[in-house]
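In the block that follows, a single chain appears as structure tokens, in the form predicted alone.
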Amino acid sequence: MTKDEPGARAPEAAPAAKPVTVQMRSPAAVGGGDLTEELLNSDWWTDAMVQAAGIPIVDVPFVSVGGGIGSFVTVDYLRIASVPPDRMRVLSNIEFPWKTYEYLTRVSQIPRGERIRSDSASRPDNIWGFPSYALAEAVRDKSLKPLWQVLVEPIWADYYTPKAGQVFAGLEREAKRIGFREMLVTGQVRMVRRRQSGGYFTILTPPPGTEPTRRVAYRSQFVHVAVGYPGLRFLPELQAFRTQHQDFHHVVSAYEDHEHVYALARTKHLVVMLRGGGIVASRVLQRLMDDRERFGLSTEIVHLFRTYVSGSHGPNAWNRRKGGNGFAYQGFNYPKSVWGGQLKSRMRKLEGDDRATEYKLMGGTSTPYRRRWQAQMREGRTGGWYRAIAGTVEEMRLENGMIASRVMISGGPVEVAADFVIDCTGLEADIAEHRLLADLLEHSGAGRNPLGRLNVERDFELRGAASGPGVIYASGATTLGGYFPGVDTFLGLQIAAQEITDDLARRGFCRHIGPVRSTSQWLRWVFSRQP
């Protein structure tokens, strides 16, 4: 049953604040410090079951699983809302929150000096969004250009977006300010199971040699899951080619390190097939074109679109997205009203198929319009070294040392030969392919939303997974399809964190961030003082 709006919930008392405690292994334990068959097969665990397995128990009220930017933003809000570091733990297999994101941006051709696809005020290191990235950049560089760009965007200038390095530097500063390393515990989270007395056990597999047992159980009242994308999967013909030939060098994903393609292009003539029409495809395309221009290369690019966009498109005259040359153009992942306007309000009221239909209308692959690479594409079409085609690949094979693709277009099949294929389609694996998420679906009472992701309430509580007064929250990409669309963005992660923090404040776990507290905490942020 769907709950009412979060504000209608009555407050629930939380246990008194206490530091993290560890319950050591019982001498009578028979499980050897690992998961037993009883634990693996049970939806509800008791303290005695965990103790019998010989697994140490760590008591802490709040646990965040993932350790990426979703976890970081959530614990940042909670620190600002008065929660001390010893009442929270972040369980993660990465050493700092932006590690995975920085890797993905780097391999998809957005190194620290390039600009990401994010708004000036969407600052995961600064919940207030002031000063914005544009203002901070203007002050740092002693230039009015960023502020002018924000003022006239997008009519007379492209949307302002921050440089990746600026984002990472801000995250590092805020991580130090809130004591993120004090809360971080490294390891691999195996599962989250409900506790019969209320709350949850989160099972962590520590790095080898760091603990006397193979598993550690974190016993908490609240759990937050922010594990990012469940994984990457290739199109069937790409995967079949890689598997058959064991070739992970010439057929690559844009989300894998593929710098060797650009390096080889500087030594010889190459034909590169590029697949996809989103932001990553446009970035890889620009890298190929930039290198061609900078180093005087002869690289040829064949760009394959599954769906070729030739102009503005949409369901009706008042709801159309710009497009052309194969791309759908949109400044950000979703229309801006998703984060705080009419679309956000409308989505909170929709259920089931109606919500899925709205997602279909506003979603889809898109990329920002950039004047620079538009000019490069025009030059490439004129010079004959850039060619775009629309179709689907029916077969890929090795032929005369080249990758030959049989592409079905509107006029029939054509053959395209290339030295390298770079896949930018970014297909995501089903959430059940992620071990932790699969376990939640099987054992915690969690279900799927209309788009097949985790089904969450408006306050990001995982629906059906309550355990007494305990709650599991989820945010990020795994919740796409819920009442809030822009979940996999900086601002979306902040909105989710604010909803979670407000709900925890109603439950008595933290303070409410009102005007006075918000102002005082912003001043502490300005002077880099702990919350």
Given for the second form:
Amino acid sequence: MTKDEPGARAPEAAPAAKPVTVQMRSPAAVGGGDLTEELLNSDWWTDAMVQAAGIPIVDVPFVSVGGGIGSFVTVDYLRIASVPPDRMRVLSNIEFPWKTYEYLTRVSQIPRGERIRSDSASRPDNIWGFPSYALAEAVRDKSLKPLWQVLVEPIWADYYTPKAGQVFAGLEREAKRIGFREMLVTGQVRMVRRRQSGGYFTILTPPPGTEPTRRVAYRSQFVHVAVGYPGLRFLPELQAFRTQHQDFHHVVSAYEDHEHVYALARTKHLVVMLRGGGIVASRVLQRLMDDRERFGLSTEIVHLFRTYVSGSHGPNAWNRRKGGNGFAYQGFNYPKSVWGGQLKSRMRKLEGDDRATEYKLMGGTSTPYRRRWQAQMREGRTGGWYRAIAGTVEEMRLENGMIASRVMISGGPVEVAADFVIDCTGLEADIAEHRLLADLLEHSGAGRNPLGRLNVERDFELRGAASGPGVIYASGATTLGGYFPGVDTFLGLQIAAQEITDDLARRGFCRHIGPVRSTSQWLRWVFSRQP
Amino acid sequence: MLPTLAGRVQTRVALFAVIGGLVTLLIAPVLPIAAPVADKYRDAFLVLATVTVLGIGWECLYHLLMQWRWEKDWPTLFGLVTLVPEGLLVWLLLEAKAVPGIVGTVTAPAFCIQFLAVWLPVWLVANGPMRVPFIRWRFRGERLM
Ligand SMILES: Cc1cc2nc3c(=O)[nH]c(=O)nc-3n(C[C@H](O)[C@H](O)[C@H](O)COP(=O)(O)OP(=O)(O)OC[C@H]3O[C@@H](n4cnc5c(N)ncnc54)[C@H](O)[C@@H]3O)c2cc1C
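Would you mind generating the form predicted in complex with its partner chain now that we have the form predicted alone?
Now the full complex is given, and it begins with the chain already shown.
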């Protein structure tokens, strides 16, 4: 993965169909329209420096970098808070906001018809979360089932979660309603630098051949950075194996296309080794088990856990998470109240090590307890074709076309041979591996939080990066470790968007969303009218 | 629901006052009690006040119970079935003539009708429509202030 294409292994972005409308574009001056040494080396830029480099300048007050779900929910909020589309630009390498998300969910075995992880009221296409997905599904399908599930969850039923397809359809409708395409400019963002007389320059590299110069500078008072995952990593031993054997076929990541594994399993007996105990491991397991049942296959699964959870765990009766058979069970990636209740309010007050400790206590890999998955795994254990072991891999070799792993378990080393190894751990790369974030750390005053990610305030302002009246905001996975743990989720991105919008209202950029505006805007949403 | 203690109390008082007040205003005259309309109103509002005040105590208990939940959430169904103990307690107090100021006799049907007509809309509103005017409410532990 190149540094410019973090996380998203999405296909190359095509240029936006619609031409960019801009408020003002200064004529390209003397330089060749590319970054100069002077620009690269200066933490603070002047208009003259940019003009001298021949980089055209586009003026717009608010720029959101990324263009995924995080950018989408932020401009959605701002549109609802009265900001017209021509005052905002979304700079992105994808043509529609859910493209990266859809790619990652599809390869990790959540196609449109399957249900995602987040709950009924986590609606990135509706800031109010009402009507919830369950209510909308009930009305559409004329069925009480989704509502019943929400009523009795999580005790007498699994948590209700919407189908991926329903989420995408909603996003498409909302994108149209708020004029998202008008705001979108495709390209790769190279850097955001502070401007001496206030605000920022965001440097975009447009797709080749679409602009006369190699770079375009967006001059704005506000910048929002939501670039998603800085990059995904393999487990170190798997990465070493891939590099050493130049083998990208037998050792795969669940976050990349690995259909060939399922396809081959339909033609011959396979042993598949899974690594990781999170929801993606559960998904991959489900796919292997579904296929086994549907096509009468004989696939064997060895599931290797580094940390094997054998039961409920936690320091005391008030902090005990359920677990068993290797997995820690939790509906969502954090305990639910980080998105609004007690834990959210507690975390907001913690600093430094105290915050890091709290993150450790409630974090960690987990997967939802779903009745269907439990039944499948039980069947696998009884039938002897699903085996979970706890240990660490000491060595991996290629032997007779199979991957032989020496696994250290509590009783000593054992040999496990598998046709394929699927890495479901989803380790995330350091933020400095993302070029734009590295530049922010190096040149724009940004720092790291107790978990090593971007340090943001409670209102998601990037600490240390202010520039006169200008502010950089950041949300999403790159800010994990801040005062609010749920950042890398739809609802978390919306909570960030709300904080950002409230801050921008205080700064006079948009209107405050009070009860009256909120209600009237909700009615506009209901009737698909522009904000 | 993801409440904090302050949020529970504020939401309880606000919803019972506004929705409970409106419902009571509408239905009090038709409650099956043999008394003049003024007395019906007086008793119905006293019942509503009793439910609300005792509710603050109940919320403290629910908050305590919630501490045993890893998620620190309050499932939708809990918010519904708690109407049973809460309703029973108020009814027992009415029977024991322990609710001050009641002038007539609050009959069982009258009490059931009013209690459910208040409780169900409050529960429904808290589980969705409340988020429409108050977009920060669900992220602030259901606090209104
Ligand atoms: C498999 C999977 C399942 C998930 N399921 C759920 C779920 O069920 N519910 C939930 O709430 N959350 C879920 N999440 C978490 C999270 O909500 C999503 O990942 C969401 O897409 C994050 O939004 P984002 O804007 O932060 O990142 P993205 O949606 O990934 O958007 C960021 C975009 O920025 C682009 N970008 C990066 N750098 C640059 C640059 N320099 N220039 C231009 N563009 C750039 C990237 O290409 C990317 O498209 C899931 C995550 C994964 C990986």
